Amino acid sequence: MSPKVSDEYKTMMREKILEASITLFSRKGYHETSMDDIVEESGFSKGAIYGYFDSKEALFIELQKKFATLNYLELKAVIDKEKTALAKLERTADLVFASMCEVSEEMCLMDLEFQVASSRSPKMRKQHRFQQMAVMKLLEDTIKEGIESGEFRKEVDANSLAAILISAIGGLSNLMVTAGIKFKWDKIKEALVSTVRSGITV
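Structure requested: the chain above on its own, in the form predicted together with another copy of the chain.
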């Protein structure tokens, strides 16, 4: 009697469009992906897509939000599960390197797109900043915990180290997809972990 659909239905449709967009944005990049591409890939009509998202940019921003939230939650879960600070950091490394290694390049490419977009649009920068800060805080707090518990040296600068760690990981991800370097992730992880470990533990 009514085409009024449930909220779940709507969410599902949005999800489908976002799904199709990820594929395209990561494969071709934001600018090279046209709404027509999304129409074709998603199977929706133009009007339908604009019914769910105000604009191409809005769709992209939504995507970033979704992405970052997932990453954050995943990381938080891992950190919360461990007891010692060192273990938390090591599990974090495991998680991050596993995702770079397995999930292939799609995610890293998406991430790069988000970065450029954030460097140009104040709106996206604000969001990106918020997300990066949240992740950094997670690491920073973990390091501080380690200092307080006596695991790490007192003179360690938690804030700076967190920034460095997050940057190193982001940088490796970028390097992989921009330079096409096939890293030996095991060795890289081992090097990072051992350097940091001997660099900060008592």
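Structure of the form predicted alone, given the form predicted together with another copy of the chain:
All you get below is the one chain by itself.
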């Protein structure tokens, strides 16, 4: 009888496989990375990897979920601490731009890979949409809160503004890794916060 494998061991194995995959996907891209590459990078057998992930797509989607969950929980924690809608948006900007200063090129490339691969895979697109909509709803609810409390102008369209904010951050990240443009993140944050504040506050 084979020995029983603990949940802790299974979690550790999954994490090691995911870590090896991040390196490959960011360096070679999703489509150019094979399961054989992941076997070589991770040091595990193909059978061991398939014991945790039944396909490269399933592995990639798990990475999407992992990054999105961490980002969502961190963002929600920041928003929940503040009492006013404006403070919530400003703390969100602090969090996002602090992470942009610290994030590695590998992580930015992974985010870009998520976007590109999601455009060609219905399963990945569904997951990517779910992730983006969750963050967008957090921002949209915060903006609506500000409108209802009288902090923000009544004519502000919460859904459109939330979409613009998400697109702005994503676009900056993409420019950094695709065009090699270096930004002064403190200046970018200052300009964005100032523009939004002057445009929506009463």
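Residue numbers count along the first chain shown, from 1. Quantities reported herein were computed from a predicted structural model and do not represent experimental measurements. What we label the rigid core is the largest C-alpha set whose atoms superpose within 1.5 Å from one form to the other.
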request  = Spell out whether the Cα of Asn174 moves at least 2 Å between the two forms when the two forms are superposed on their rigid core.
outcome  = no
ask   = After superposing on the rigid core, how many Å does the CA of Ser45 move between the two forms?
value = 2.5
